[in-house]
Every structure is written in C-alpha cells, then in structure tokens.
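So this first bit is one chain, no partners, the form predicted on its own, shown in structure tokens.
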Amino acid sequence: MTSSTAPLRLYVSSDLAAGVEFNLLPDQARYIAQVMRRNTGDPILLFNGRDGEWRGVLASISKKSASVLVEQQTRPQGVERGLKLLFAPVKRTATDLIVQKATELGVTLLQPVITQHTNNDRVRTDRLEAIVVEAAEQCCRVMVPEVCEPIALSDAVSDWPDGQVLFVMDETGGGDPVADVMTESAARNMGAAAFVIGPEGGFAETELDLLRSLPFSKFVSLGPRILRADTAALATLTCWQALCGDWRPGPS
C-alpha cells in the first residue's frame, strides 16, 4: 500500500526524462527508508538543475539501496536571474546559515571572499554545497545555486562583467539608503544583481577604497544599526527580493 503521505523531494545527478529508471545514492536510500520510512510504489519529486522537476515512484527500496522511476514532468526548468553574493565566511555556524538561507532567498552565485578581517579562512565548499542542495530541495527551487572556491576580494572584483552594478554594503553609513538604491534598480527593470558583504569586524580601509575607485560599484547603506555579517546578508536579499526581484507581482 502506498503512502498518502506528500512526495519527498530529491536533487540528483541523472538526466530526468519520463521512463528513465535510476539508483539513487546510497545515503539518500538509507534517508528514504530508515528516516522517511517511504515503501515501493511511494511518489517522490526529482530535480537535477537542468531538466526542471519531475514525479516519479519509487521502484524499488531497501536498507541500502533504491531506485526510482521517473514519470511526469511536474515544472520545467526554466530560467533565474542572476543573484550573486560575495561575503567574507565568518565562524561556521553563521556562515552555513548564510548559505542555506541565500539559497532559500533566490541566490544563484555563492562566492566566499578573503578580506583583511576574515577571521575564517578555513572554507569547506563540499560541505556548503550540501547545505546548498539541502535548503533547494526544501525550498521547492528546481536549480541548484553554485558554491565557488574561496578566493580574495580583490581577486574577486578584478574581471567583473560588462554592466552589472556590485551593491557594496557598507557597515560605515556613508552609503545610500537601501530602499532608495533598489527602488531606483527596479524603475529601470535591473535585472540581475550582485551585493558583496564584509566580514565581522568590516572591510579595512583599503580594501573599501579599492571598492570606491571600481567604476561598477555602488555603496548602500543597511540603516543606522550595526548589523551582524549574516543579518546583513539576509536583509539585503531580503530587501532586493520585495524591492526588485521575484517577490514583486507580474513578470520579474
């Protein structure tokens, strides 16, 4: 007897299309049958990134093992705007929530930098990309964001691309009130966006002169509170969100 209860929902690596049958990893298996208590016949929702989200049953299962069988085609693939965070990792608890809850917040880019004050250099990026793939599958995203290798600010803004603004949330209060700023990106229909947050003791003089003097570069300022790194990065894409992105009624 299959079970009423709704699909379980699990990023894979295999091509999705209808009649195609694969195993699943062995941790998923052991996750599906020992944690979910899920039975042969059971409905599971699959996403690979690429093919959009599928239905599909479970074929087969065991303590060890499972296959599924894919079906229906539930949504199609489609296509995000880009949304790129670069922050400085800070202790690993407040980092692993960044990233659960940028990817919950529509992120697409995760890039870790290497500031002054990084008082975290020690960046697992195989650990950050299955809390990545976690949150998308709870958060129902058919994509997965990249995780990228931590690598130096500087490094970081030194080939930018052609026509992208870098939000630069600046801790000090010489920058533009946030409303403002996005306010203004969403008249002129901005479409993709990346915002750069330092690290707990903020960016070092020099390294906010190097942001001033980029020509792509746009200071903002979060209010006049102090705000914890990962506060900061959760309210400016929180912001960004109901301000300029998929939050807002009609087509983004």
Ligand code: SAM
Second form
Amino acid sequence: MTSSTAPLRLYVSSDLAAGVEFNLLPDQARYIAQVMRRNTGDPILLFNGRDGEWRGVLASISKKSASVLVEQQTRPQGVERGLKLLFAPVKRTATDLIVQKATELGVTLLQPVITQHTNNDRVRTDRLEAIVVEAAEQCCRVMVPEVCEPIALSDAVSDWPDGQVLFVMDETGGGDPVADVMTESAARNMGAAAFVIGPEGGFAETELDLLRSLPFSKFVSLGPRILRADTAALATLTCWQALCGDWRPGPS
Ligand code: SAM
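Give me the form predicted in complex with the named molecule now, not the form predicted on its own.
Every component of the complex follows; first up is the chain already shown.
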C-alpha cells in the first residue's frame, strides 16, 4: 500500500540519472520510515544541486535503511542569479534564522564576516550547511546555497568580482532609501548582487570608511529604525526579490 501524500523531497549527494539506485543516509531512512511513515513504492523527489530535480521511488525501506530508484527528471538544474549575503555572525538562534530565511529568499552564497564588533566568531559551518539543506528541501529549491568559512570583512571585500555591486546596509542613516536603490538596480538589469549586514554592535567607523572607499559599494537605508541583524537581512532580501529579483515574472 502506498501513501497518498505528496512526495517527500530530499537533498542527496549521489549523482541523479534514470535507473540509478542508491541508499539514503541512515538519518534520512529513519525520517522517512519512522516520522513520515512512507513505504516501498512511495514516490520521492530528489535533488543534489547539480543534476536538477528527479522523481524516484522508494525501492526498499526499513527502520534504519532505505534505497531509492531514480526514474525521471522533473526540473532542470538551471542557473540562479548570484546573490551573496555577507553577514556578521550574531547569537546562534538569530544566525540560524538569517541562514534559513536567506536560503528561502534565494541567496546563492552565505559569507560570514568577522567585524570589530562581532561577538560570535565561532561559526559552525557544518550546522549552517544542515540548515541550508533543510531550507532548500522545504522551499523547493533545486540548488543549495554555498556556506563559506568566516573571514575578516576586509578579506571578504578584497579581490571583488568586476561589475558586482556590494549593497552596504547602513543603519547610521548614510544610505539611500532601499526602494530607490533597488528600483534603480532593476532598471539597470544588473547581474549578480551582494549585501553586507553588520553585527549587533553595528559596523565600526573604520569599517564604514573602508566600505565607503570601495568603488563597488552602495550604501542603503532600511528606514529610520535600527533593525536587528536578522531583521535587516530578511528585509533586505525581501526588498531585493520584490523589486529586482525573481518575485517578478520573467528573467531575474
Ligand atoms: N549599531 C546598532 C546596534 O548597536 O544595535 C545597530 C546594528 S544593527 C542591529 C546590525 C546591522 O543591521 C547593521 O550593521 C546594518 O547592517 C543592519 N541595519 C539595521 N538597521 C538598519 C537600517 N535602518 N538601515 C540599514 N541597515 C540596517
């Protein structure tokens, strides 16, 4: 008997092609069998960030193991527009929220940056990678954002890609209104974009001077109130997707 519920969606590391059969990880097998109570023959959607999304079936399942048989591609891999979020790690829960929501909001690369006021420079990237995978499974993305190891802000902005703008989210009131900046960016149909969000204590003056000195930086204001870093990250990405990004029909 197969369940009538919608297919589960799992990220796997294996190559995906018609006829390929492989075992899922033990944790995935336990989740499917014991939590989701799926059975042999039930459909499952699989993606690996390289081969697009594929539909398969559970070929075998027990409490501790499960194998899948890959059948047909349901979505091509495609190419997502580069969207880079540089963020100073904050308290763990808020950092987890930034990473999870940035994944749902289409970020393609997450770069933790250590700044003068960063009060949490121990970032467990393996934890963040697990959060990113779970968020990509949930929001039906076909790619999984890259999570980079933390680096100093000055290193993150050196050797910057030509033509890429770095939107500096500036709580000091020195930036242009976010709607104006992003509407203008949409009009210029710019390519990849990057945003940087400071720590709980904000950017240090020397850091703001450094960011101002960059030819590719653009200072942006999210209004008169001081937002928490996680709020600022979400608000920034929401404005971007609504005004410039893939929340509008057509190529983004
Ligand atoms: N210095 C303040 C503090 O000590 O609480 C604010 C830091 S704020 C919590 C963290 C980051 O969120 C800022 O560095 C900035 O990148 C972003 N942010 C917060 N409010 C903002 C606003 N109104 N406009 C633009 N960016 C903002």
